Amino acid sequence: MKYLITGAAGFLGSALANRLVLEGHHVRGLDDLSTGDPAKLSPDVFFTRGDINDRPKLWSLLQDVDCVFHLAARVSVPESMLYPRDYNTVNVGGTVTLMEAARDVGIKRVVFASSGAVYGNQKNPLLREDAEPKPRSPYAVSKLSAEYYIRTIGGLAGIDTISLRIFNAYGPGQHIPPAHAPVIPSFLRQAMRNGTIVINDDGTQTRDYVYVDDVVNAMMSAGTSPKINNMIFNIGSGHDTSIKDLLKVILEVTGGKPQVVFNQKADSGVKHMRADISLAGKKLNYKPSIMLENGLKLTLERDPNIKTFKIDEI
């Protein structure tokens, strides 16, 4: 098959692209390289640097494509609170631009990487797809808005559309920015160097951490599974882990002795998150196979950047 992946040089995009070409598919990738790294991509991926809002470029890349995986996005919750306009431009505007181009070219299927963040705080921490979304950040709002645009434009244009609400994905190759770094690569790196780990609030907040390979399996299944048009699926591990318990496992895996500081005044965000993955299991044959401890070990083994850091990052 022929695929286009937007955000192809990012953490999830590069993992998906490399798996697809390994299995013999033709893959085109688009990324503006604001955070992505094309060096992560197999030389068999036809990569183009460009903006998701560049419709003429999208038209050319979409020719003869069977399915689009739309992963291009800004993804930091704290950053979105500072720059909501930018998140709207890229995450919402870019999605609309892509769907317009897909409609004009005649694309048959679009798989969208949404986020578990759209749920916000719910009474039941086991989150089902039919729960009413309660987004708490511009990032979450942008993902929810993009879901609606994709379903609506897809329905009008006869495009099969699938939204995957991905929870806290982690694994080798995850981008670690200087500010607002994702919790797992940040904790691993600080533990390895015996640095300082800061935990917001009291550390009892829980998240559903899902290994990158399991997410890629779900995306690939969503690209080809029949009778899933217009559906939304949770993609997580199906287990929740508190920040305190995550830290314990990380210390066991790394053997590190970092200084741990609790910032009791900081907002920890959504209190509890755990994905109900029964619908994905039924329709996508989704069965996450890599549990947290093994996933952390694999991350350490496969990502040399976790063990190193530059002087200007101190």
Given for the second form:
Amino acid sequence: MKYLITGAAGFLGSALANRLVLEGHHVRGLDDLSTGDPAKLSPDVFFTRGDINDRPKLWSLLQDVDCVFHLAARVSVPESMLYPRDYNTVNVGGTVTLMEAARDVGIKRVVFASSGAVYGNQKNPLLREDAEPKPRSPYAVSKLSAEYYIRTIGGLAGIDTISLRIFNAYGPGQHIPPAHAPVIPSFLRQAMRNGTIVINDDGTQTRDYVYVDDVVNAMMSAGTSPKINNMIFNIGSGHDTSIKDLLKVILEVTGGKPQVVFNQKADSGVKHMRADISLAGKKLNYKPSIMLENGLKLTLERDPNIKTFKIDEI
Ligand code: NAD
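If the structure you just shared is the form predicted alone, then what does the corresponding form predicted together with nicotinamide-adenine-dinucleotide (NAD) look like?
Then the entire complex follows, led off by the chain already shown.
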């Protein structure tokens, strides 16, 4: 099959692109390289640098494509609070541009990387797709709006659309920005360096951490499974882990001795998140197979930005 992946040089996009070409598919990748790195991509991926709001570029990249995976986005919850306009332009505006171009070209299917962040704080911490979304950040709002645009334009234009609400994905190749870094790669790196790890709030907040290969399996299945038009699926591990417990496993896996500091006054965001993955199990045959400890070991082995050095090795 022929695929276009937007955000292809990113963490999830590059993992998906590399798996698809390994399985013999033709893959085009678009990314503006604002955070992505094309060096992560197999040479068999046809890479184009460009912005998701560039409709003429999308028209040519979409020719003969069977399915689009739409991952291009600004991805940081705290950053979105500082720059909501940018998040609206890229995550919402970029999605509308892509859907218009997909309509013009006659694309049959679009799979969208949405987020578990759309749920916000819910009474029942086991999150099902039919819970009423309560977004708490411009990032979450942008993902929810994009879901609506994808489904609405898809419905009007006869494009099958599928939204995957991905929870906290981790694994090798995750971008580590200088500020607001995702928790797993930054904890791993700090543990390896015997540096300082800051835990916001009291560390009892929980998240559902899902390994990148499991997310890739879900995306590939969403690209081809029949009878899933217009559907939304949670993609997580189905387990929740508190930050304190995550830290324990990271200390075991790395053998590091970082200094741990609690920032009690910091807002830890949504209190509890755990994905109910039964719908994805039924319709996408999704079965996450890599549990946290194993996933952390794989990340440590395979990510050159984390496995740098231990302080006692200098
Ligand atoms: P990432 O930042 O590594 O990937 C996003 C990519 O989009 C980057 O390579 C970036 O350069 C590119 N991009 C940003 N603005 C662009 C623009 N204007 N035009 C073209 N490309 C642009 O993040 P990721 O973790 O790989 O996330 C991929 C997708 O999955 C995102 O849509 C994100 O919201 C979603 N998601 C990720 C997670 C997670 O835990 N990683 C969880 C939920 C949802």
